Amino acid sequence: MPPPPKPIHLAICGGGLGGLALAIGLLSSPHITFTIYESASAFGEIGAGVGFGANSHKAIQLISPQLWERYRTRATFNGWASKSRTWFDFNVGAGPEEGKRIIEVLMDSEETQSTVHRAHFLEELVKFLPEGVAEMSKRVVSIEQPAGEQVRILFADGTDARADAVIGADGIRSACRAFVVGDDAALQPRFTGAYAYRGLIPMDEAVAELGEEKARNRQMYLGDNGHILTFPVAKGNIMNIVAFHGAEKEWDGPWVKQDQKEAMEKDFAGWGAAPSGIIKLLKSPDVWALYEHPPTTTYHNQHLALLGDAAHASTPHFGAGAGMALEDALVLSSLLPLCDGPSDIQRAFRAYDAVRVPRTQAVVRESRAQGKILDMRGEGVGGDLEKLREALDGRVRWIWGVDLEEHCREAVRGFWKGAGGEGAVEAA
């Protein structure tokens, strides 16, 4: 009989969706323990609605069937049964063809796209955590990896902690990231030349303004240098709005600015009836600058690995960012239990890199191109409605259609071969 695996203790730095999903995925491995270090004073999510596609749904199911059942109690699907397979109805939002339907993009099966309020999903994730595994107000300031010793994490409050490995799941402004990719300014988050207004509208007001179909089902309105999307959240009681617009200059000031109604009205002046009605109903939208991470060839350095936006922050034009964090969590929760002890952790991280770097870097790259297409400025597409139909119907399907079980098996094969490589990607 082989000896039992040696204990492994992980530090998960970041208590968002990806970090907590990883923690849940590791609960069935008795030789792995973890502590979650969250920089805020309590678990919480920034932002409102988030979308998940078929790949994300599968990731949740594979991480924990029980979590999937809890997720479905919070998730919102299109309001009409006849729209259960509709990703978005795409419409012309401005110009001489305003109001014209471009395409209804249909998914391969029902319930393969859902939306949820971030805070509501986080509440469900937290319920799965054992008592005493989380420490709050722990902002990472440094990570040290002395040879032959555990990793040391230093926090802003003057305390420290030690672990056999660290998972940096601390978002786009990750403190952990610099200890993987370095602190070169060229590797810091970069402004993508666009920003997004965000807000919520009570569904009864949205229905009165837009009608039942447009209010209760996912819609997107495209125009030159901007696009507006809407979808139901909170079990159909609220309509979530995200309105994107191209910037004329580099972003100045904080990444999020509050109460931007006047600026929004200026950006979307002259748009059609539905977009204008949506903007009219918004009380005090925030505006968020859209940043992404430049390409990197690895998400780990020795016993430190990155997950989610800390590794590969992307623009939201595929609605895939949070789903990629869940996929990361799934792959890591498939690999780390294979480790017989701390000495195997680097092998697990190399196998993680080999499958996750190519896929997630492609999402970052292609999502930015998708934003241009949605703004009717895509290369070779522009405002040509026929070319838009083709692009909108085809460009997202590779994200939904991944075989996540095979994706995990590929990672596991890499682990057992002791291989993995660095998953090199082209610079963008």
Ligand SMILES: Cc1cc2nc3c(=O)[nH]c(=O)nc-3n(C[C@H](O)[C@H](O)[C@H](O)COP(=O)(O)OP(=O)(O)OC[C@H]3O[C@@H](n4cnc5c(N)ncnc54)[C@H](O)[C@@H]3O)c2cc1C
Given for the second form:
Amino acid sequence: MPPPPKPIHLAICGGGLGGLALAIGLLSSPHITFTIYESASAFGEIGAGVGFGANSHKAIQLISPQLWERYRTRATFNGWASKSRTWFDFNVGAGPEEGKRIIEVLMDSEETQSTVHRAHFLEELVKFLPEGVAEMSKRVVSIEQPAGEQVRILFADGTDARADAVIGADGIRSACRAFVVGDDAALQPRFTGAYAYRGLIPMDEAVAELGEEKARNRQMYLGDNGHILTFPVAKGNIMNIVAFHGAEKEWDGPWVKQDQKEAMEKDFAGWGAAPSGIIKLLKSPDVWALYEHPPTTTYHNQHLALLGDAAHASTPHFGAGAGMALEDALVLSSLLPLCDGPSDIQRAFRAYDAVRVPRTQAVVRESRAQGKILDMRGEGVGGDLEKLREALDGRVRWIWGVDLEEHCREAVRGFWKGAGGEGAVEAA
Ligand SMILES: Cc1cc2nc3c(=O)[nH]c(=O)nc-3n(C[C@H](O)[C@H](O)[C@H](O)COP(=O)(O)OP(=O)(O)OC[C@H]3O[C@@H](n4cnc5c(N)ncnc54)[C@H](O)[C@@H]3O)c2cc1C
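Cool, the form predicted on its own is there; where's the form predicted together with this ligand?
Starting with the chain above, the whole complex follows.
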């Protein structure tokens, strides 16, 4: 009989959706223990709704079927049965053709899309954590990897901790990223030239303003240099709004600014009846500057790997960033249990890189281009409705259509080969 694997202790730095999903994915591996170090004083999510496509649903199911059951109790699907396969209805939001339906993008029959209030999903994730695995108010400031020793994690409060490996799941402004991405140009998030207003409206008010169909089912309103999307959350009791607009200059000040109603009204002045009605109902929207990470070729350095936004923060134009964090968590929780002990960890991280870098870098790149299309400024597309129809229908399917079981098998083959997977998934 082969000897049992040696114990591995991981530090998961960051308790957002990605870090917690990884923790849950590792619970069934008896030789792996972990501590989650979270900078906030309690688990919590900022922002309101988040959308998940077929790939994200599959990732949740594969990480933990029980988590999927819990997720479903919190998720919201399109309100009408006849809209169950509709990703979004795309409408002209401004200009002479205002009010026209551009296209209803339909998912394949086995695919689904749902939305959830971030805090609700996080609450469900936290319920799966065993007692004592999380330490709060632990802001990572530095990582050291002394030769032949465990990794040392240093915190802002002056304390430190050690682990056999570290997963940096600490979001777009990751402290861990600096210890992976050596190249300065790839390190800092960059402003993408756009920002997004976000807010919530009680569903009964939205229905009174927009009618049942538009309020209860996912919609987008496109105009020149901006687009507004709406979807139901909280089991259809609330409508979530994200309104994107192009910036005229570099972003100044904090990335999130509160109480931006006046600025929003100015940006969307002259838009049509539905967008204007939505803006009228929003009480006090926040505005979020949209940043992304420049391209990078690796997500690991020795015994430190990055996951989710820490690795590949993207604009949200495919609604896929959190889904990519879940996919990362799934792949890592398929690979790390194969390690016979700490000495195998780098092999797992190389195999992770080989499948995750191509797919997630493609999301970052293509999402930015998608933003331009949604702002009716896409190259060769502009505001031409026929071209928009084609672009909107075709550009997202490679994200949903990935075979995640095969994706994990490919990573596992890479692990056993010791040199990374082959034929990584590319954008269509
Ligand atoms: C406007 C907008 C809309 C979006 N819509 C969607 C959508 O519809 N669908 C979708 O899939 N994605 C969407 N996204 C993207 C999604 O929000 C992110 O991709 C996702 O939250 C990333 O999860 P994460 O766990 O990697 O990082 P985060 O959610 O950022 O979590 C990071 C965690 O690490 C903690 N932390 C930070 N620094 C440290 C430190 N130094 N030490 C310890 N802990 C630390 C934080 O407190 C936090 O808990 C959207 C993003 C934006 C901006």
